[in-house]
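In structure tokens, the next block holds one chain alone, the form predicted alone.
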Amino acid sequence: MFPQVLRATFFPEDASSADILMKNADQAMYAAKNNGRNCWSCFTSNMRAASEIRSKTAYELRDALRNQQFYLMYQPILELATGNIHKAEALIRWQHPEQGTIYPAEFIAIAEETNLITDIGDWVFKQAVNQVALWQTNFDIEFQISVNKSPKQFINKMSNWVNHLRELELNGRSIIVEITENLLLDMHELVIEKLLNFRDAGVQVAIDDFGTGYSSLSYLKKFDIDYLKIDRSFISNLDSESNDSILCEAIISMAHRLGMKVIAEGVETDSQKQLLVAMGCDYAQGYFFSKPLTADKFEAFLLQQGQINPYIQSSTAIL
């Protein structure tokens, strides 16, 4: 039987020592695995450069956590039927001392590879919980904040978000945990245990970027998924005649029949919004409504929308 992944590096072009050749072969193997199984990859100098960048970023990520270089932005999630905003998604940013603002797409994968994702994810969760507690007290008792949870975090026994909510005496519905479709295909016992713990504690769960993975409908019901988030790739070209319109309408209809709500991501135009309203979509987020905002600017946005009392003191001052 042939191996599922083949990798290659060449002597003496790539290196002259056995140790370096083995490291090169490992890098080629990781590249092959990223492309899927039953494939092969040859080592290139670009792989070495990419490896050095990953190592440097991993080192700096540890400093970032210690030195409080991370911060959260909040993107409003609008209820399409009423225009009300009772939800927001928490989005991490890294304020690098030299490079400025770094977005999660540039460092989350490295955090996952180096197992830093659990500490970073727990930091995000606790910051979001502190914020939602203040907003519930000062503005809206039903307010919810969504936080993304990496598949890597599900297999870490040390991280228990439900216990933290209980310690703060917060309702489980204060938080929506966003997971990927592919996580549902991983029947690791810790994944099952934590999803069921969320359900029992009242924590709601959303499938992020729905439509891009391979989730089974049976899993959606088994774990009582509460929301499907339609991936922005289906929204970006949305018009009444497009295949994306047919797919979005089918997802919304299916979700409603299964007792789930639907959130459309990446809404950028009024026509997209109107089409989603006509389809019966429940919620939407995107630059048409608002870009991600810092906590104080989020409160100003709610004030501008007439959704909070202008005489209530900003809650961000006591964070």
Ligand code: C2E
Contents of the next structure:
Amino acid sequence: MFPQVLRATFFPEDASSADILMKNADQAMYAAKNNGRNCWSCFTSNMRAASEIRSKTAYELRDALRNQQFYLMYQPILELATGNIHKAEALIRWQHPEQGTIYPAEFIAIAEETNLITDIGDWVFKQAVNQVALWQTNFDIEFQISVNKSPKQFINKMSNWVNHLRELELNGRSIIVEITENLLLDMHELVIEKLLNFRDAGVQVAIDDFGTGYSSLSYLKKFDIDYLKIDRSFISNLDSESNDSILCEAIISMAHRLGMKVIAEGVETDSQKQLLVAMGCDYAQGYFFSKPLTADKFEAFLLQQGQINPYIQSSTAIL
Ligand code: C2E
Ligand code: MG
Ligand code: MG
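Show the form predicted in complex with the named molecule, please, the one above being the form predicted alone.
Starting with the chain above, the whole complex follows.
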């Protein structure tokens, strides 16, 4: 039988020792696997540079948590029918001492590969829970913060999030956990157990980037999913004639019939917002309303929108 992936590197152009040639070939194999199976790839010097950057990032990530280099930004999620903002998505940032702000696209995958995602994810969760508790108390409103949770976090041993909510005497509904569609295809018993645990505790679950993975509609019902977040790629091409518009309408109608609410991601223009309102979409998030904000700026934004009283004091959570 042929191998599913062929890898190649050349002697003496790429390296002269067998050891390094084998490493090069491995890097070519990873590149080929990333492009899907049944393909081949040749080693290039860019691969070596990328691999060196990955190793450096993995090394530095280990200390980032201990050195308090992470912080959270909060992006408002607006209820389209009322304009109310009672939800926000927590998005992690890494304040690197030399490189400045590093975005999650550059380090979450590495944190997953190295299993550091478990500790980072626990930190994100606790920070978000403390923040939502402060906002609920100070603003006297029902507020929810959604946190992204990688598939790896379901499999690895992690602190019990539901217990943490109970310790703070917080209602489970204060938190929405965002997962991706592909997680539902993984029938790992730990995934099922944790999703059912969340449901029993009242924690809501959203499917992030909906439409980009293997959408298995039967699983949506089975796991009692609360929200579908339509991926930005569908929203960016919305106009009344486009195929994406038809897809969005179909997703919204299906979600409603299955008892789920819909959040549109990446809304950047008023016309996108108007189309989503006309389709009966429930919530929207995107630069048109606000970019992700620090906790202080988020409060100022709520104040400016008339969503909270002006006499309320600042309430940034610090762990
Ligand atoms: P996501 O969960 O789908 O989050 C939405 C991303 O889209 C965010 O990027 C947000 O800043 C960006 N965004 C929101 N509105 C707009 C818009 O109108 N236009 C454009 N162009 N972009 C918009 P960000 O913060 O860079 O996060 C990227 C991804 O990293 C997230 O995608 C999520 O998958 C992951 N991520 C972020 N924080 C965490 C975390 O704490 N844990 C884990 N496991 N993953 C995280
Ligand atoms: Mg998300
Ligand atoms: Mg998303």
